[in-house]
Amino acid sequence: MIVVKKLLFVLGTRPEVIKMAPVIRAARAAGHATTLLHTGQHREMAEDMLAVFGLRPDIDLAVMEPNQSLFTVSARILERFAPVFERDRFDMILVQGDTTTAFMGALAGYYTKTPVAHIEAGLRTNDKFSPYPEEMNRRLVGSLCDLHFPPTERARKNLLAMGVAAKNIHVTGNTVIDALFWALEMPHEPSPEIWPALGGNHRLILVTTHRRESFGEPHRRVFRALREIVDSAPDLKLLLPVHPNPNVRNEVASMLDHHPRILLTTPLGYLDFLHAMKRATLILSDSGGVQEEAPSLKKPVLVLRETTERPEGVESGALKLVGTDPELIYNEAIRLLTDPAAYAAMTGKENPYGDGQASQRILRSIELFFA
């Protein structure tokens, strides 16, 4: 017999939404007491997302500010949390991922003496400035938290080399493919936004870059370099949502606007995301979701990062890092957009990051260590 537990599910970003969704979809069918705390870190990003999976937050942290530092917004999602556990009690604290609101989350749960399981745990790349503050967050929640539930094997070995305990540490696979399965199967129309990338015989490079360490000229390098790309034939489109940080958002301006080939969106919805991708002949990206996702939908991607805390994907193929490096990248697309044979090798691989089954997983696991 399962006894029931109040669980308390801490996100406030938009790959959190996508990646917590499914757990919190089998925590309730399971019958257990979910309670959704959204610290607001990503606000609009965010809400889309939770409409999408037809989830409403219990309690709103409302954090977000315009251009708010690293000190202000740790500081407040913390002092924050102080009434949520002055008001009631969790029987465990659930986190995902690398963001300030997972570090936070798991620190009041330390605070509280409440246990932390960790989604996605085990990533890393070894730089504590790449990604930054990524890197060191998912570090110290690692340091913070009961439960590990790292997406592979690598991600374990990791763990243990930090002297986690084995017996805490449940491979499960990312819940980013439960989610995307999830979403493939729900009725969708694309928003007119990005007909004029999704319509027509074109092919279609989509990219997202967002990071901090890439702010500046390590941008302005990548656009040289998209230019170039989308300029070397007339049948290639290239639809580039961009994010919403000011800094990310003058530099594609300055660099990419006006370009007939090149549609640059507002950020994408979920589902409009999902149908680009798979629309998509190639795609860069320095997202980690793209990282785990793109594999499932047979599209090669090359990663505009020096590093990755995915790695199963570079090794099996699936996944290429090309870095900021204009030359680089320029090559690398071209070889893939004219070359057969090296796209098919790039495609042709089975998704190392899950088989969508992660949330399952995770629940039986939470459920045996109340047992």
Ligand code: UD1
Given for the second form:
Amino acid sequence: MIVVKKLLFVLGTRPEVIKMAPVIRAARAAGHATTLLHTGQHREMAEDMLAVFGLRPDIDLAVMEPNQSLFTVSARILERFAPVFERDRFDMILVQGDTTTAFMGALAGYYTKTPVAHIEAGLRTNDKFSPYPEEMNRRLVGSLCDLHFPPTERARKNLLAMGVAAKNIHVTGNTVIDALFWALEMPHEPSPEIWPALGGNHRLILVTTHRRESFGEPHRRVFRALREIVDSAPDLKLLLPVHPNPNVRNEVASMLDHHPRILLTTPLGYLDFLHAMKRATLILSDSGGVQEEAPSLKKPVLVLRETTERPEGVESGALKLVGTDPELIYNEAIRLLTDPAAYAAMTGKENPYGDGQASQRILRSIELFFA
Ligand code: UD1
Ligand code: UDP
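Please show me the structure of the same protein in the form predicted together with the ligand, now that we have looked at it in the form predicted alone.
Zooming out: every chain and molecule, the one shown earlier first.
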């Protein structure tokens, strides 16, 4: 018989909603009492994702401000957590990934002596400024929490090296694959805004970029390379759903607007984005989630970063690190677009990030923790 537990799910950004949704679904199906706390670190982007998975926050801290700094977003989240715990107690807090929301959620758990579970634990680049601040966020969450759910064996070893007791670590796969399989089952008509990218005989290049360490000159180098790639062949189109961070939006607008074969949109809903990934010939991205999803859709990803905490995808051949050097980005993209053997070498790989059962494993481990 299952003993009902009060679980507090803390989420705040787009990827946290996507990756937490299957765990919330599993916990509800098992009869646990779930409370969804949305910090509101993201506003529209998180709301789009909550709607896709039919989730409604029980608590919304509504912290987002335009162009928020790491100081203000951290302080606002932590401060607004306090009354939540004055009103209520929880058996466990669940946080996901490496955002400021996850770090503050884990810290709130520590302050209130509530057990914390970390989904997507153990990812490391071992460079504390890359990605910034995510590498430090996940290390700090790892120090604060009680149960660790690494997606891969490699991530488990990173936790052991940090001194985490083996009994508190359970390799589960990444819940993003559970979310992906779930979403692929949902009926969906693509939105008109992306029809020009989907219809027609062109080859589609899909791009996303938002990392803080790329703001400014690194982004300008990437955008120069993107223009040259599209200009290299008349049948290429590029779709870039632009992250709303003004540091990204302004640079994209000044360098990529007004090109007849470059389509800039607002962030896409998850189901639109999955359509675009399926339609794409090639993906260039600095996103963590995209690196994990693309191998399941058999799409090659050129990773627009100098480091990755997802080396399994690089080793399997599905991902290639190209950083922000325009020449390397251009050469690697052209190679994939012109050399079928190079393209085949990056596709058709097994996805190292999971089998769609991660949330079930997480839930079983949580129940065992209490047993
Ligand atoms: C955050 C996470 C990052 C994650 C990313 C996912 C931190 C420090 N960063 O980065 O790890 O990869 O989310 O996308 O936790 N904005 C809007 N509407 C939205 C969302 C953002 O307008 O719905 C704009 C606001 O001006 C906001 C800015 O983007 O101030 C930055 O948002 P923030 O959450 O601080 O950083 P991200 O770059 O989104
Ligand atoms: N995504 C989306 N719409 C977009 C861009 C991305 O739904 O316009 C999804 C994508 O499929 C992945 C997640 O958002 O699941 C990744 O989020 P993001 O890149 O913002 O964050 P990261 O994974 O880098 O933390």
